[in-house]
Every structure is written in structure tokens, then in C-alpha cells.
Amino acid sequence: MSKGQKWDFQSVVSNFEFEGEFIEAKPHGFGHINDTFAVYFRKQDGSTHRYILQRINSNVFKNPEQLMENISGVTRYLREKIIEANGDPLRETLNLIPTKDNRCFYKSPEGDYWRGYIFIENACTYQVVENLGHFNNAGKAFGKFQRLLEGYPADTLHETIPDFHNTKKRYEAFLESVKKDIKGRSAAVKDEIEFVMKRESDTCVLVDLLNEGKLPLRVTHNDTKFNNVMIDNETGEGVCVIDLDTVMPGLSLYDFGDSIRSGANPADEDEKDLSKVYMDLALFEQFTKGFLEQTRDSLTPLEIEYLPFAAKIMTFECGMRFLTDYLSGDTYFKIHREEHNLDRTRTQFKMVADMEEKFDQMKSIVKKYI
């Protein structure tokens, strides 16, 4: 029995304003956190169409109602901005399906939180960047996302995961996982532990600049993996930024850096053969070009200066989080094999080391596009 079959989908979907007669639900996507399904419905004319249905992981997101308040507010704002620009609001942003009692989520009697979205057809996500144009368009999409939300009051958003990109606190959590070593795994990963500890001083750089008021607080996505952009099947354009669970106050640098982390590596995030893992400067350039095309007039000089460092520190932070989860017993990220989080850790650290060697070239590329 698959994981999804334990839920009564007929009962769940009956609480939403979905159109048509429910046919079936199928697992959809590759997300690590939530449970995502494509739900199929038959219209009166006999045709079928689908929506996205997601069960929010309330173990990760401790306050799903605040999370949904964020998403509802941000998507409404984006719709208005897209309409003002004569865009397509049904395709260029996520659109929540209301419940029968006009809420943006449904809480089941079992305590599960569910939400529905319009399915964006003729577009898909990619786990690995397949061509330079795709990544350039992803840069434009994430840059546009930040630009459109520039006027949204960041301080009105809830922190769905407090200190999500507080690398300093992530480092403290890492040290705690090493100290506790609840699974007895630390002895076998001494090299990885040492890799983190050597870079302790990097962990406070962006946090300190924010606290000192030198970097502006913005509405940010905070999880800008390449696979969180829908790419149009025909044009290759970045159509829509998805997975808005971590939209909250943050730094533009977080969004830029995590995009490079996830997209400028030609290999899979969990590639075991580390010879395939590196930071591709051509991909870095294409994303930077697209991102700055949308944001160069709104970013501060200091934000622009720290773009290369942001790529490195977000990659480092993610690797540190994978390692922390591995040492803690794989309780946060979904794993599909033994040592899955350790494989993920090693790809991130290989990327960090490669970025450190190419740092001057990264800086030159940023300067080229400002």
C-alpha cells in the first residue's frame, strides 16, 4: 500500500470548491516535505481536468494556519501585480482553491491540513538544469518574484520556520547534533564534521549584516531550488514560482544563493559520484544575468556585492542541514535509501569547495551584469 492510500481523498476533496466529479488522486512531484497529489475530476461534458492537492507537513511547519495566511496574502498581491502588467494571473502565480466555507485550507478531523491549487498545465519542473536557457529564465522568474513583492510589507508575514536561514543558529544545531550523536554516526563522518567547523566564521556574516541594518529585510521565497520554478513546455520560460511555504521576511541573498546551490550543479543533489559535482560557471552566469535583469535597480550595492558569497553560504548551510539531519536520525528530510542525507551532504560540500576556488570569477560575472 502506498503512503497516499491511507487518506480518504473523497472526503478531503469534498471540502473544496473543485469543479466536477472526483475520479482519483495520484502522487505528484518530488518534494521532500509535504505530500503532494494531482487530483482528477470529470466535468459534466465528460472531459477531465486536475488540481493540485497537498497535505501540509505540520511536523515541519508548526503553525499551518499562519503559513496559509502568508501564502494567501502573497498570492493575492501577486495576482494584482500580474493583472496590472497585463499578465496571466492563472498561470504566473499559484492560485488557491477555496474550501466550501471559504477558507484557504481544510483541517480534517484527524488534524491534517490540506490545500488545493489550480494545476498549471503545459509546464513542468526539472530536478536538474537541462540547458542554459532554462536557468536564465529561472533567474528571471525568481528575480521577478522579488521585484513584484518589493512593495509588500515584509514585517506583516509570519515566520513559518523561525530562523530558517539563520546560518549561525543552524551551526549551533549542527554542533548539538555532533555532541549528542544519537545514532552513533559521527565517527564515520569526521571529514564532513571538520569541513563544517573550519568554516564557522562564515556562518554569522549575513546574519550580522542584517542585524546591523546594513542589508534590507525583504519578502523572500527562502527555498529557491530550480525545481520550484515551473518551466513552460513550449517556450522554456519560467512561468511560475511555486512552493511558497517558506515565503517570509528574509534576505534577497538567500533566494539568489539557494538558486545557485540547487541549479548550478549539473549533477543530482544526491549524486554519489562526486566527480560529477561542481559549480558550473556558465550556469552561474546565466542565472545571475536573468536575476539581475529583474532586480538590479532595486537591490542595494551591498546586496549585489554579496551575491557570490550568498551562493557559497547557502550551499554550505544546506549541506550542514543535511549532515545535521543525518546525525540526528533522518527526521527532517525524506530519505529513500540508507545514507541518503550523507550523500546530499557530500554534494553540497563539494560545491562549496569548488565555489571557493572560483570565487573571483563569480565576482567578475556579477560585475558584468550591473
Contents of the next structure:
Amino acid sequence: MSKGQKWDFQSVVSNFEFEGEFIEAKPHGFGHINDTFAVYFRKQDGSTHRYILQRINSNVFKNPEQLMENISGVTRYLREKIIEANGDPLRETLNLIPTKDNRCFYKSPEGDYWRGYIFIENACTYQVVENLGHFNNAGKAFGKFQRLLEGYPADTLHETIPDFHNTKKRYEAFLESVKKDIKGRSAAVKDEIEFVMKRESDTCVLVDLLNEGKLPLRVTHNDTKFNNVMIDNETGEGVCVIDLDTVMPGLSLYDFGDSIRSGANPADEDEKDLSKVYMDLALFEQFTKGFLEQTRDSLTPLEIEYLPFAAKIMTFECGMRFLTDYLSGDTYFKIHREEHNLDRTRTQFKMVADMEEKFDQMKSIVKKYI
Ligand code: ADP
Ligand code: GN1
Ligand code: MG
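What would the structure be for the form predicted in complex with adenosine-5'-diphosphate (ADP), given that what you showed me was the form predicted on its own?
Shown next: the complete complex, the earlier chain at its head.
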């Protein structure tokens, strides 16, 4: 291991069925949760190629082995569906690289969990939507993902993060973080705290509809931010949905809502200049059109009715989670500067406020595509 390097990559990669001689590992992507690397190898003919190597965040995911069981099952199932549809299974779903003892993850002596994937080449992820067509295609990709998994045995999936989108429980955790105020930060964020408290009644809406059996539980992705879909460099299509750590039974509304949260904001999630942050209705329309093209026949009237609300509540929930983490000393989301989680909170709340203003227009757009 070279000096200053945190992980012994040579040792980690030697446990996987990677082809060629290991050259180097480079940090890759902008995820908030796992440690992701592009790992480069030289084949016998001298050519180089790369894989994705990830260290699973076991602070966030308490049971990485169950999580890997989910991913392995879901990717195997998707693979069959893609083959049935004459698609390319090496590109349209994640493909795990087995370890030398034929497992889907490697546990290091230090207790770290690692996994390898085929690197999806000629495609990228974007932090911000750069063109309307891309977001339309993201809508199709996430809608198709849900459609393909319609027949997946949901009861075999482990809950990798319990109550992940239980907004009511997220609210309780938020209140607890305000009460404890372990970093003494709450006095300076009174406006943000008040913003959350004013909307307490919103936090029960989806939870109650689910508990009353009015909204169906489906197999959902649960983390459909725009940088979790790979966009093809040539066609602009949403070629592969990635980041499958939170695939669990959930509401279709979570997936729709979280995509709007991340992609319908034309600015960065951590933009400090809030004048750049707003709910872009043209972007909302493109995603809605793509998503409904794939899901309209399976969604219930109530699910369709709640799509605009889902966009708002998922944005609210995410902002509240950033604020909770800020108040708790930034232990969950990776941060790269002081007050990073607070900046993220503010963009989300600006989006929520703007969605409240534009709610009727969002409803009209949904109507256009059903
Ligand atoms: P996190 O859970 O931390 O968000 P992701 O699984 O989303 O981690 O991976 C982080 C980034 O790595 C993605 O946004 C994407 O750019 C890149 N990435 C992940 N898997 C692949 C893959 N199989 N091929 C190419 N790039 C990938
Ligand atoms: C995290 O892993 P990543 O960066 O795709 C988070 C999401 C949040 C998102 C906010 C497992 O997503 O729930 O919406 O950050 N993932 C997890 O950007 O908590
Ligand atoms: Mg991700």
C-alpha cells in the first residue's frame, strides 16, 4: 500500500475475478454514501480496461450481506427480463463481478465490504440535467425499472434501511436532533427548523395512505436521483439504472418524487446562490412524460393523483434529512465543506416552497400525460 493511501487496493482486487494485471484505483463519481473507485487493469494484449469497485458504507447499511443478497437477486432477474426483450444485459443492468470464492462481495480482514461491477462505458451520470431529452429519458429508465420488477418476489427483499421513506419517522428523528442539538447549531438555523415544523401535517400523508392500504406496495428503487441513471453518450438514453442499495418494497411515488427533487432543479443540490434554485416546470414535464409512458397502465388513479405531492414531500423529506444530519454533526451524508449539509437543506426547501407555488401547474402537466 502506498503512503497516504487509505485502502490496500492490490489486496482487495486480488479477491475478485477481475481480468488482467491491476494498475491503479481512482476515486470515481459523486455519490454521498459509498466509496466508489474506477479500478484499471492491463490485459495480456497490453490493452487497459476498468471496473467499478465499491466499499459499502456500513455505517448507513447495517447489514451489507443482506443488501448484497438483494442486489444479486434483482440484477439476476433484470438480466433475464432484458434478454427476453432482446436488450444488452451487460449494459442495461449492473453486473456484479464474482469473487474468487464465487461470492458477490468480499469482506476484508478489517471488516470492510467490497463489491465489483462491470464498468458501463460510453455513458455518464450528471449532477445536474443539461438537456431536456436526458431527463425525459431518465423518466423512461426509472419507469421501466419499476415495470421490469413488477413480478419480482417482493417478500424476498431485505429492508436495507428500515423506514427509509417513512417521512413521519424522519420527522421524529428531526425533532430529536433539534432537542439534542449536540453541536449547538440549532439557534442559527431557526428559520429552517420553523420551515419543517410548519409542514408537520404533510409528513403523515403517504405513510397513512400506505397503512390504510390505499396505495400499493411495489418493488421500488427508492434513490432515483438523476445521477443514479447512466446516460448513453451517443443516444442520450437512460441506459442503466444504478445504485441498487435501496431497492426494497416501497411506493412508486417515492421514485417519481425523488427524481423530480433532484432533476427538476436546474442548479446543483448544494448551490449557495438560491436565486438559481427553482422548480423548472419544463423539466418536470419531461420527466413526467417519460415516467408515465412506462408506468401509466399499472399506476392506480390515486398514485397518479399524488404524483405532484410526492415530488414535494420527497424534496421536503430529503431537506429534513440534510438538516437532521447537520444538527447531528454530519455523520450520515459525506460532506466536502463546512455547512455543506445546511447548503443542501436550503436548496431543498427552496424547491419545496417553489413547488407549493406551482402545484396547480404540476397537476395540469400530470393530467396531460395520463
Ligand atoms: P452512491 O451510493 O455513493 O451514490 P453509486 O452506486 O451511485 O454510489 O456510484 C457513484 C457513482 O459511480 C455513480 O453516480 C456513477 O457515476 C458511478 N458508477 C457507479 N456504478 C457504475 C458502473 N457500473 N459503471 C460506470 N459508472 C458507475
Ligand atoms: C444519497 O447515494 P446517493 O448519493 O445516490 C441518499 C439518498 C438522498 C441523496 C441526496 C442511501 O443518495 O436517499 O436522497 O443522497 N442515499 C441513501 O442527494 O441515504
Ligand atoms: Mg448514487
